[in-house]
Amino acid sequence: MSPSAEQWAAAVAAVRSAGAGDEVLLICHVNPDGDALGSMLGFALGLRRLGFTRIQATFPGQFSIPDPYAGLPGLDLLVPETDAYGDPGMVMVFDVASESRLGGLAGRLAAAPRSVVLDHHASNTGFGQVRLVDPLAAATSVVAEQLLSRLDVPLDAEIAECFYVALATDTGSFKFDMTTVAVHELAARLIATGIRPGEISRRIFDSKPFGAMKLTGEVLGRAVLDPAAAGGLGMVWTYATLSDLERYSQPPYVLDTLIDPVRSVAEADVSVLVKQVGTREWSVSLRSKGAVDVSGVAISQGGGGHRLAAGFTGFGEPDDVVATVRRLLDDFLN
């Protein structure tokens, strides 16, 4: 269910009850994507417009900003988790479905006198004092924009660019099923501030190093089609290793959008990308074209997500991980 009027009111009250001089810490998930960074930084800029002067934004793990997001407004507010406020007066969490995705920052949330969670994952576990979780929202930035509106913060070009990047990222450039009339109406309001969507899209989606292109070709070349999987609806999968990244001198984030060409295979409803993150440890991305709910597979393995897009951490070899996905898909469909 979408947030109730009482939940919106509680979130507005929580923000307004914090003093302008209070330390406010905004947190998104480890290895942040466009929606996590965009919704968090856009809201942080909104807090600055409200008069807050002590604002930090952060995320757990290695402090590295993917090149496509290196030009986002509000990056001056971003700090490594080691430099984040130790005892903030308010914590706000963006695009995080489970406290486990907060890593070492989870303690800040638990200790904060005020906390607000903004998210759009149906698998959200219900943490934080005030929860604005809307599974019907195409991106967390939709929720963030609605809260800023209730706080009477008008959109400006900097806030709008952050939210537009978030919205475009999680809708796949406005082509996924969650792209509704409301999504296009929000995009229109964001563009009306003067941002340049063509330039943003080129930066976010259409600019890759040559090495990343070569890496993509190799990973796609080892893809496997399993027509009998997912109850005969078909599954296509591939994997990428740390050695692949090293061979082409590429950072891990270049793999984030690799699931898109995999999911384009006509003979498969389900697509799987298995990305190595450690010794026998893999980040698993799942996508569905609509016939299969992949969130059940992810949640059963300690992950989360939506019906059409989900993920979890798997262990073993790629074949082992995919065999588990195949078995679970068959179990859920029978």
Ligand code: 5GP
The other form holds:
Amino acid sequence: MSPSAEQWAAAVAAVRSAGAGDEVLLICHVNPDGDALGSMLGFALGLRRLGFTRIQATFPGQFSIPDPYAGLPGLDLLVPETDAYGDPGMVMVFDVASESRLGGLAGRLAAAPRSVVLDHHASNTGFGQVRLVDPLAAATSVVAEQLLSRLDVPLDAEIAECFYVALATDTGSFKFDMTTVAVHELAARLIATGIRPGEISRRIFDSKPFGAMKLTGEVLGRAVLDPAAAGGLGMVWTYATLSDLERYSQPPYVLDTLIDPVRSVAEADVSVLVKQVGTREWSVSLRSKGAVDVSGVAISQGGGGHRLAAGFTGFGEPDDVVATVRRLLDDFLN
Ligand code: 5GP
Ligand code: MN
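Next up, the form predicted together with the ligand in place of the form predicted alone?
Zooming out: every chain and molecule, the one shown earlier first.
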């Protein structure tokens, strides 16, 4: 269900009732991607246009910005979790499907006198005072742009670049099923501000260090195709360890898009990338071409996501994690 007229009105009222001098803390999910950062920073710039003077944007965990997003407008508003306002007058949350994805910042949301949650995950667990959760939106930036429009903030090139990066990221460069007429209409309005889609796409999709290319080759080289998995629909999987990253001197974010070549395998409906994040701890990316709802698997393991793209944290060795996914797929298909 998309947000109701009452929910939109409540969100507008929450922002309008905060004073321009109030501290506003914007939070997106741990290990932020293009939609998390883009929707949050675009909205933060919109708040600045509204006259707010005390704005911080942050996310939990390690404070590192993936290189593709290092040039985003509004980054001057970004602070590490440890520097974030302790007692903000308003908290706004972007692209976060469950409170666990807020890490140590969940308490700020709970304590805030005003809070607004903007999201597009069908698996959103329902938290925060005002909830703008639209599972039909291709990206959280779609929701953020609608709220700015209802607050009468016009799009400018800086806001538009943030929202465009978010939209392009979450639609897989305008390729996924969620790429509707409305998505292209929004993209057109964003481009009309003068931003350069070719240059932005090159930066966020088509630029990587040589070492990342070599690492990709090694991780793809060890992929396994399991044609009998997922009720015979097929599953392809591979894994990347922290020592792989170290060997090629690469930061973890280079693994964020590695699921894309894996999921292009024609013989498998389901693809899995198991990325090491700690000792016997793995961040698992799941993709489906349509026959299987992988969010069910992710949610059953404490994660979340969308029908065709989901994730969770797994434990043990990569073989164990994949065996669990294989078993759950069979359970869900039976
Ligand atoms: P990715 O595989 O690109 O990291 O994530 C795919 C989708 O699953 C995204 O929508 C992301 O928000 C969601 N997702 C990935 N990992 C987790 C997780 O651990 N918990 C939750 N709630 N969602 C996740
Ligand atoms: Mn998103």
